[in-house]
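The chain below stands alone and is given as structure tokens, in the form predicted alone.
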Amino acid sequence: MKHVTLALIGAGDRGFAYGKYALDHPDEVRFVAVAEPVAVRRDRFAAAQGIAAENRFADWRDLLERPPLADAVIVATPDRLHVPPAVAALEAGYDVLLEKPMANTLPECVALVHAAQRTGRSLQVCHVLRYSDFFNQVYRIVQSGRLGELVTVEHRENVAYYHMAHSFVRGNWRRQDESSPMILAKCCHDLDLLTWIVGERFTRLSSVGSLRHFRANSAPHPDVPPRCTDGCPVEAECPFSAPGIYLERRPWRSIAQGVDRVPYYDFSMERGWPVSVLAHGDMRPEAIRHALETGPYGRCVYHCDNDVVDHQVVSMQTESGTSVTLTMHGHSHEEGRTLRLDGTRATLEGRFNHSQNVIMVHDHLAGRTETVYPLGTHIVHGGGDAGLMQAFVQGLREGIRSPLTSAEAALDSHLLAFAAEQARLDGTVIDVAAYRAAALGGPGA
């Protein structure tokens, strides 16, 4: 069967996740080119990979300019860098695959499927989350009919407090000029499986939220300082603490002691989100510290430049009636999700995080529950990078292109969060239909 080639556009830590693939199946994919401009992160992806230097790019136009090196592009850029390398690779002749969200904006969300469509290749949008187990056996359930009619779904992304700290307080996702709304940021996910496993199209959506913690006057003293470093009183007794949470590993030391193996976290501090972002990957205790002195990671939460919510409430109909909740929040004990799926005949329940990850069926008549343990964890997706991969090789290999994950399907979870803004900032109920043909041109649409 055929060999899948690859070049990765931005080798960050999302592509260092879909590079494992290719190291840990090197008989069906290899990569063969890579385009990143931080030095240290492109030799470090192209030496494990064994990319040869003539293949290595500091600039993706440079790459793209070239006859097709590979049989597709991954491009796993920042979220606001991915429409134009994704769609020059289209038009260079390539399938790709693109990290989610798939743009910042809604119509670049448009202007990618328009771009698949005009060119004729395959768009694949990182929604990994289809590929878990967990959310497979759910959809099963769901749609075997198990449930009944669905009557009610509730579903919370619960975001742990450091990576709202890490992620949407300090980090690259904290500010909607330079990302985009959390409700996409983090939930385009959500909305992806909500609309995936109801299977049928929403009616109406309102949404409320704010930026509730993470501001100067929620400060716990005065004398807080802008930086953790900068001797401040209480850094010690705060669970945002930049030391703490880099250096001393306090949140994942807590989640060892109540899991037996934790393949994404090192809590040797040799590897691992999130301290792995913060100096390229270098893990040495001196260039942590370096960096919390002086980069943004080491900020106080209190005085950072966000404005990105920390809760989020999203309230939906589908066309037969259903009342759908997401949930988002940034003050979590532990990060994972939880849902409830209240149907005629059952209730399912579930929970996929870091202690636990079960889906849990309580039938009415019988009055039994059956309970299911899904394989794999919340962390890495519950095996969904890997599934996503294992699709998107075997795709190319056969020549099939899955509507799964296509940009097309993920074009609805992104519509939901932009209309699920407008609806919070404008305090309005949103005609979903009437917000897709605006956004897509026709009533058809």
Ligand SMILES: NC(=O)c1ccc[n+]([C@@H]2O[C@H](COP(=O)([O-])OP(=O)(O)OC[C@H]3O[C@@H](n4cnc5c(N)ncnc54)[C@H](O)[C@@H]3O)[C@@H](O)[C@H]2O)c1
The other form holds:
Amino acid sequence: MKHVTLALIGAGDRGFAYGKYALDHPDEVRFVAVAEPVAVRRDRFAAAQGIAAENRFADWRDLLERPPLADAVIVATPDRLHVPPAVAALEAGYDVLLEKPMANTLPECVALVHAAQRTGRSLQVCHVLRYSDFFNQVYRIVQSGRLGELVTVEHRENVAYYHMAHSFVRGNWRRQDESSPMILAKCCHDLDLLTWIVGERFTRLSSVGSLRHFRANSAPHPDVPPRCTDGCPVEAECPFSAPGIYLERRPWRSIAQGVDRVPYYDFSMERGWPVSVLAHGDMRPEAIRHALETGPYGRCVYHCDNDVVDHQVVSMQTESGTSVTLTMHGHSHEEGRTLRLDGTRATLEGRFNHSQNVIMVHDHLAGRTETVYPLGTHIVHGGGDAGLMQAFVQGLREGIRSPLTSAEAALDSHLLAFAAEQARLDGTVIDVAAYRAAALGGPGA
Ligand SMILES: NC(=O)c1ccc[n+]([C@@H]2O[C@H](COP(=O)([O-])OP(=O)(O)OC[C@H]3O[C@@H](n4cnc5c(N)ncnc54)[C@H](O)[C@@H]3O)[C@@H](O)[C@H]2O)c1
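Right, the form predicted alone is done; let's see the coordinates for the form predicted in complex with this ligand.
What follows is the entire complex, opening with the chain shown before.
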């Protein structure tokens, strides 16, 4: 079978996650070029993958202006930098694997789908959870008809309090004008899963939510300084303390017992996330402390320039009348997703957490509960990162385009996220078909 070559645009956290697949499967795939402006990341990725010096670039434009260097390109740049490199790569003749969200605006998402159609290239979006064991099990159980007709679906994206503080208060996804609404940034995966698992189009949608907590008037003390390292009077008792999270790693230690609190949370331990983000992977305490004293991650969570919500609820109805709710919030004790699907013949309950991964099916007639423990859920995205890469690479090797994570499929979930944000802001109920037609430029589109 054909051996696949790849070029990476954006050698950050996600780029390295996909790089791992190539290191684990050298017989299938090899990275032969990289574009990354931060020299230390570029060199680290290039050295690990054995990329020749002439194929290391400081910007995606330098890579793409060359004749094609690989079979496909992975675009793993920050959210606001997805569209130009993805479109340019498609136009340069590459198949593309693009990180989620596809784009920060709906017209740009539509433009990406059009660019793939125009160039005849494959554009896949990194909806890795479709490849996780856990959600595959849920999908298969629903498809088998074992639950009967689906009546209600309740899905929760429980963002851990330290992840919320790291990404959506202090970090890259804190402001809508620099990234996107949180319901898109955090939940396009969840809306994608719901679209896939429920298997029907949604007809109506409404949403509520707000930035409830991470604002100046929620500060627990009148004298909290702009940075946690500036002598904060309540630092020791604040769950969001930057030294507590990044230096002491309190979220991963039980303060009371001094033992590991979340033993399943191995991927963060292994890769050092989120601490690794602060000083380009330099994990020395002095480098982390310097980053806290000078960079964005040392700021008090009550004195940041964040404006994205910290909770949002989306209610949707399908064509056949199933009611679906998605609750997203950033105040969870641990990271993970929980769900409950009630059908006319059985109820499914699922927990996709770092500490517990379980699916239970309660059969109405038999009065019996079957507990299903999917395999591999203790690794990154429940095995989804590797599963996605395997499918992408296999598609390139065999010349097959997987519809599972195509840009067209991703557009459906992204569209729901933009509709949810509009519904939240306007207090309206959205007619999804009309919203879709307007976005795509015509009725029934
Ligand atoms: N699929 C998932 O489950 C998942 C999970 C987390 C993040 N993401 C998404 O992945 C993307 C990357 O996230 P990350 O956490 O790796 O971010 P990151 O900041 O660690 O990495 C992005 C990299 O892109 C580089 N970059 C910036 N400008 C560039 C340019 N002109 N040319 C080439 N590279 C450039 C940055 O220097 C950085 O190293 C984001 O869109 C994020 O939302 C997806």
